[in-house]
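Just one chain is shown here, as structure tokens, and it is the form predicted alone.
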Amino acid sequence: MRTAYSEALIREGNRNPDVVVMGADTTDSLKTSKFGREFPDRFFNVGIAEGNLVTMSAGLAASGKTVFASTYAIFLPGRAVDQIRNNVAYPSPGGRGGLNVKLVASHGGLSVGPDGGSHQQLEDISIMRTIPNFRVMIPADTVAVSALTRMMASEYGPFYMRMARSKTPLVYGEGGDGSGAGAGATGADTRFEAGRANVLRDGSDCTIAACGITVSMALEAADLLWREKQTSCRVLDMFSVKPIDGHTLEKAARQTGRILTAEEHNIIGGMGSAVAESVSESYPVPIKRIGALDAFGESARDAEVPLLLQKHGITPFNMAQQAGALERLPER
């Protein structure tokens, strides 16, 4: 993710001169260095000063700059939600809600592994879709990536977008200039728009919604339900988080009946509690959300990440037990 992200900086430099990117002493490992040796003049390593990375993002923004900010996810917010709230979402210049600036986390969740339960950040979608004027975003692939990029850079406002420290697997077909648009390896015609959910497998018994990482989870749960109990399970890719996708949510609940959520981060506030938020506002079903049990993370070894996500349920097999065991209600 951090090297598709880094190539569609550059073709954003490429294409809008007041593109500006900022980074936090981790610019080699978010390999957004690259845009430097590109564009020397507008990117700026700030050393390990996150509060700095956001205020000086919101000063250039202010002076008409389209400002991309990362560091890893447990630094911003982690550090830096005061200077996030006052310094780019409250000022609202010419009536427009926050400033142009582009927040972008590598690291979230449990699979940064190795780096221990101090750095594998759960709260940061919680943290972020309650600060009004951010909308957020969670890619599920390197295409995602390139394509909310590209977005987020086309469109004016203060945007939060998450990406995993691990590979992941291509959950869309190839092909990821960017455009917003796409065939995913489902074959769903795919967008990439904020307020959008992207439908990758339809189905009629239950619902699986999910974000980043879990995505291709998801589908290999619907597989799974498929082979051992010709379920057919409904997947949606809820990348965008904040606005979330209320249109698409509650077709889900009326014709499916029950909806399960997964993501790599705390059950509490996160992309689950904004799906049951707008699924309880429009058509209340069954739901159960997957992910980090109001709790830490721990050490693990890149190759024992799985084993700790396994700790909290987020697997493919536990996905379609639990999808497969919540009660289905009946369209009315």
Second form
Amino acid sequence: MRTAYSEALIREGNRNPDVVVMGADTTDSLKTSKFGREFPDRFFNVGIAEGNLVTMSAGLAASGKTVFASTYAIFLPGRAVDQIRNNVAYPSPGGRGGLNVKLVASHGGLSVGPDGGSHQQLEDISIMRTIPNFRVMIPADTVAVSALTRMMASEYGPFYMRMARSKTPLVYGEGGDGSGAGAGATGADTRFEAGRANVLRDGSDCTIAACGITVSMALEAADLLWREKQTSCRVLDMFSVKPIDGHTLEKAARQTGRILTAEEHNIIGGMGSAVAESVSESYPVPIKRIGALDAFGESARDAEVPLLLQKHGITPFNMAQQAGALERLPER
Amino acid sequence: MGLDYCAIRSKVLRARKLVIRGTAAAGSGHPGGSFSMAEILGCLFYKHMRYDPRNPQWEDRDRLVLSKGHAAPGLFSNMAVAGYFAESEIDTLRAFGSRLQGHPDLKCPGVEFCGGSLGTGLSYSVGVALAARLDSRPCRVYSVIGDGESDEGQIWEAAMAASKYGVENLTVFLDRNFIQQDSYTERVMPLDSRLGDAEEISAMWLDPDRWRTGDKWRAFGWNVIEIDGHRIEQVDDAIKRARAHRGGPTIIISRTIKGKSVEHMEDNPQWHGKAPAKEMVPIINAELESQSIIAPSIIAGDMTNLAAEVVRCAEGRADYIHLDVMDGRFVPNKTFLHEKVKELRPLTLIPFDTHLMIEEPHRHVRQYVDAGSDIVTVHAEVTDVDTFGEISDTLRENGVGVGLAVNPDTELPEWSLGFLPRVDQIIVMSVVPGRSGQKYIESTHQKMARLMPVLRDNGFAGYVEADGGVNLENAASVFADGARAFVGGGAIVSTSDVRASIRGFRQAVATARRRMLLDMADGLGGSDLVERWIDLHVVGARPAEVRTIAQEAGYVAR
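Beyond the form predicted alone, can we have the form predicted in complex with the partner chain?
Up next: the whole complex, starting with the chain shown before.
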């Protein structure tokens, strides 16, 4: 994901001379240093100073720059929430909501692995989606990263994009051109617009709403459900947690009668909460949330990350089981 | 270009009054920190910053980032005076639906930074400055940070970043007023050195050996300038030096007094975030309007070594250096001419208050401007509507204050009345000019009684300078007459300890001012209001001193 982000940034840098990239001593890890080599004047590494990272970005944005600021999730919403709120989201020049800063974090969620619980950010979706003017994006694969980077660069306003640390299986297939348009591996209509969910697989008996690394798991879970129980499972990629696609959710609730959510985040306040908030107001159906159960993470070596996820129930098998076990509200 | 001292000073006064008006209307807000930075913002708004109130988003404008956002009333009041919005809008401060939020907000066009959460404005300024550099724009970024918010680590993160990136278009003022919300900074978290339990905060102001803040910033790679932040001439000079500095950012450590110009607020942590009561507003305004200026006249000293006299006055912390220029024609004797003014100019930044006792001043005024005068006063006896108009234009165009003087036997001429709204200073001579060591002419008191209403009715917004025979004994009565600037010859410059004499003068005037304000309180609300006014004074010896004056005057019982 980080490589895709880095390449997308360079494309944006070529396209727009006002694109500036900021880092905080994680620029090799996030691979934004490549942008720095390409555009040395437009790249600032402020050292291990995340508050300064965010507020300097705000200052640059206030003067017309499109700023991408990146580090690990645990050090962005996890550390600099005051600066994010008061310096980026709150100032609204000429009535436009917030400043033009894109906070892009990697190392979101449990899949951070070996670094342990101190580095596994499980609260960021919750923090970021409660801040007015922020839009929150969670890409499922490198294609989504490229497309969302493009989208954020071309749309005014503050964004938070949360990437996973480790390699994720492709959901949207090869040949992503960064345009955000086109058909993915599923053949479904997939576009990366804020406020939209992608229906990756149609289904009529239940829905799994996922984001980030859980999207590919959800597709596996759908396969399992069909194979084992002939249950037809719809899979939604909720890459835009805020704004959330209430229309697609309502349709899923109405047509499939039950919704399971899965994310590598605390179930309090995360994508699952956002889905529940939306559906309970539009078309209430039984909902089950999978995620960290108000708990912290812990170390797991790379090969053991599935075990860590499993401890919190984040597996295709559990997703299939929980989705199948949910009481289904019949279509009215 | 002159200092523009008088223009800045009068606008700073207007802004201070608006702070009182706004916070009193709101019933909350932060006057203390607004007043400590008043002269800093004055020099920025009325001299150095480039901006256009009708086009607040002009891309090449200079930016002012108020990091210590709680001082919003100070920012808004200057924006009103500068023309961003009507002064009356200050009445909406902190009200529902107002653009003038509790802390600076982009909702109000012209505000550059949403301050409030402390410690972030410097980082923001670095970002703005870097953007200007990327775009090759000529704009400068001015930032005002507080000493309390310097507790925040992010200030120092930004300090390192500004240094690393060499942002030379960034000038930061540290409003070093020594007070944060809980108490004195040097008790809560010392920036200089820890304050002992029994010490007053003024101890920190007075002892440069204890100052460490500059060292901190120097260690972070900044160009450091240290000044008295209430001295317009020092703020002005520091800004010029900051602009000339190349290769990195500049911080101007401005030692200031929280609540400056309102005695009961000065150095009083209670006034960090509290609004004045509405009934006190007229009294506070009167206090703001009656700030005094001590202007020692160097010809009372050693005429063979005037340079030494200037230095003595500067070290004695005079407000002005009063220069009596005599040509031997308008007055019988000669002192010195413009060459001497020019020669003395490099000795101090203190404003030169040049009093031209010469014939045909309109033919010479330019020379005194070029020599570095900050105020030039000419005599009514040798000017008329045409020549004074010419003089006034020349002075104004060059940022020099405009003064008009009248001799003891002269009344303010009819032709001068139309000029009064744009005159900065009226010198009322209380001796016959030309000889030193004369006694104060007592009939000047009656003359002042005639003059003050005329000045008021004709829109005069400057101040009257009393010149001649003013001393410690009569300073109070001269103040009571309406004079706000005091030329001290024999009473200051002829004494062996100029500094002590100036301090004595200030005390005499301060006592007179306290009495005037008590009198006003008595008139507005009787002994009840007098008691409450006295009770506002809590720091040091002030409560006892103010009460004694009130008792002596019979406003309260002994």
